[in-house]
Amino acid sequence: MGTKVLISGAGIAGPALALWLGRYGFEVTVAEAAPRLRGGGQAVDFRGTTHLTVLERMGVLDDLRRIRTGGSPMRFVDESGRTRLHLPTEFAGGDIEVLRGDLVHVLYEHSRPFTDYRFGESVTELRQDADGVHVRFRSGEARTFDLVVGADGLHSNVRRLAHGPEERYVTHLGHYAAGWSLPNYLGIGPGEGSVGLNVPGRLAAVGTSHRDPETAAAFFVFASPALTYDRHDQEQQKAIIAGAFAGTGWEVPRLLASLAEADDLYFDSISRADVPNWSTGRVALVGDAACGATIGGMGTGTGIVAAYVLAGELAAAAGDHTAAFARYEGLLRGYAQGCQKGGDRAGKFLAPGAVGLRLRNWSLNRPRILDWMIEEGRKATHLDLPDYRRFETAPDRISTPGRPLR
């Protein structure tokens, strides 16, 4: 029997890690607190040869090319509706842009033949000893695994259980972000991307859905000190958003009116996770749980690369998880932190203060500066990838998505 690994989280890094571990012969269980795969969400992107190489080795690159959005240009206006800045598709969309929910579905389908997915389940207790990690789930079930990996995002439950409270590791970066669906009353057409009002410290944007032209998506960002609120109380969160944008012109009153009826609100601080050690004993962290940022930190691509390296190092270590975890962190920490720096700047870029707003618009309206920023974004994603393909099991171990293994 192979090494038994529990992964907490069926977002992006979790299924990607499950896919690779399954190919290397590990026995993989994924526990996801949500009752089903999470759909919807903003578009996410991959850029540069490192991202594309990992996607190609995973066998998902062609699938993603078939469902790519085509990119999302961005237009920023003032309160009278005059355009102050236009950012082209390649600035935000990278080499491949897909909807987050579509990406999750592709990764799930490719990992499903190797993986026991447990939806509506989460970890409530972790206890380690020489025999493994003894886990108790929310359902009351108790099981023992050889290894546990937290792939459960910036607010990681596994990180809390294994390393301590979130406040030790997550830093508020001075802004909050929100998003929700609404009718496309502005008639924004396919390929037009998004249009947003910028006033000092605030962004209120709306863009067309890539799937349904009758639906739009709102995206709000505002500067604020850390707030105290219930992460599970959407009415409280809606009140915070409405208060932050009270008195703002353009289309903001209509967008806020749609918020009252929204049932898919996303609201969170723009924050950064910094964990001194990405593993403790038999428990490791991957993706945003280890070194993430809410937005702007290239977290999707970094999570895919981190899953590839973690699984590869576990396969290469032939059962020595201590060596594998150390090698994984040694290879990835500097890379992930370099990508993460974009998250530090995200709020200030999207909703800058008065001086920052003028400077951003002035500089990015100059093609040379814009082209330089796009190229720097590609460079930030580069990593010399190890090649772990020799550790993959025999071809008959790898099935097509949805078909049981022989």
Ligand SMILES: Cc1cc2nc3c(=O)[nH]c(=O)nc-3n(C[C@H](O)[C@H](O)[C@H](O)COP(=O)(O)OP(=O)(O)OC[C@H]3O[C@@H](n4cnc5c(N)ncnc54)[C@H](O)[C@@H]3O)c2cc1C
The other form holds:
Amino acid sequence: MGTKVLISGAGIAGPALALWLGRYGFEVTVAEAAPRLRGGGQAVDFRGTTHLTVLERMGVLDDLRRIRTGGSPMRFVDESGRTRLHLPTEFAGGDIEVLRGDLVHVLYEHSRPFTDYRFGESVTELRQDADGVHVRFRSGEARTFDLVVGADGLHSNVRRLAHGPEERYVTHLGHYAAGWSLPNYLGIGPGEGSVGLNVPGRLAAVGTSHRDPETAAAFFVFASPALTYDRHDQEQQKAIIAGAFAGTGWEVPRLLASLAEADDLYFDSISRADVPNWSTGRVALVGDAACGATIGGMGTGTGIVAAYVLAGELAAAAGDHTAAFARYEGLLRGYAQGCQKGGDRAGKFLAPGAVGLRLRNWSLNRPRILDWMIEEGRKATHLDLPDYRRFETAPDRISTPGRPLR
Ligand SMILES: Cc1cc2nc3c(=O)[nH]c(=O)nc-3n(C[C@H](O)[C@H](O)[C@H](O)COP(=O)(O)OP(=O)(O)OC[C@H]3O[C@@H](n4cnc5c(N)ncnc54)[C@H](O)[C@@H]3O)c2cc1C
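Starting from the form predicted on its own above, please write out the structure of the form predicted in complex with the named molecule.
The next block holds the full complex; its first chain is the one shown before.
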């Protein structure tokens, strides 16, 4: 019998970890709170050889190349509609850009043969001792696993249960971000990317959805101290966004009118997770739960790399999870913190104050500075990757709980 691992969360890091652990012969269960895969989100990107190497070793790179968006250039305008800054595809889209929802589906399909996926399920209690982690689920089921991994995002449930309340680990960085779909009334074409109005402390952008020419995607960012609101109350969130952009010109009134109709609003503080220890006993964290940044912190690439290293170290440690968790954190912490720095700057970059806005537009209108920033972004993602291929189990020996290999 393989080591039994429960992963909480079927976003990006969860299915990536499941894929690797399955290949190494672990018995993997993934509990996802949502009733089905959460396909939401806009474009996410991978940049630099480390990201691409991990995707290639996972066997998903060709799939992602087939569904890549082609990138999302960004144009910033003022209230008269005059272009103040143009950022090319490589700036925001990295080396390969895909829609987050498409990526989630690819990772799910590649991990499904080795994984017992439970949708609409969530951990309500965790208790660990020398025999394992005793888990109670929302459904009432009780099970014991050898290990539990929280891959349940910036607002991680496993982190709360194992380490304590979110306020200890998640820092608000001074801005909020919102995104939703709307009819493509501006007729933005697939390669056009997005156009956004900047006024001090605010960005109101609209761009191609990449999926459907009839649909566009709105993306708003605004400066604000931490707000108190109900994360499940979309009407309340819509009112906050409308209030933050009241009186703003350009296309904003029409974009806000579309917000009232939106049924797929994403709204969150731009914040950063810092957890002093990424594991406690038999419970570890991966992806945004351990080291996330809401936007700009390369959370998707870091999540993929972290899942690769965590699974590889567990395979290499042959049952010594304490050694594996320590090696995983030792290899990844500095790397993840380097990538997170982009997240620290994201709000101030997208929606700067008056002086910051002038400075940003002045500097990034110079090709040399722009190229330097793109290269710095690539460099931040570099990690000397350990090679764990020797631990991969032959396909006919892979444990497939309750499901035949496809
Ligand atoms: C709906 C959505 C849209 C996003 N859109 C963007 C975007 O447009 N651009 C961008 O750069 N990043 C976006 N992100 C964040 C991005 O996916 C992550 O930064 C990154 O990919 C790291 O992934 P992760 O797997 O650690 O976390 P996530 O991708 O956030 O996945 C976490 C998963 O855990 C699940 N979960 C949460 N609580 C529980 C619980 N109690 N029990 C079980 N499961 C739980 C969530 O439903 C989710 O599926 C989005 C995330 C989500 C969930």
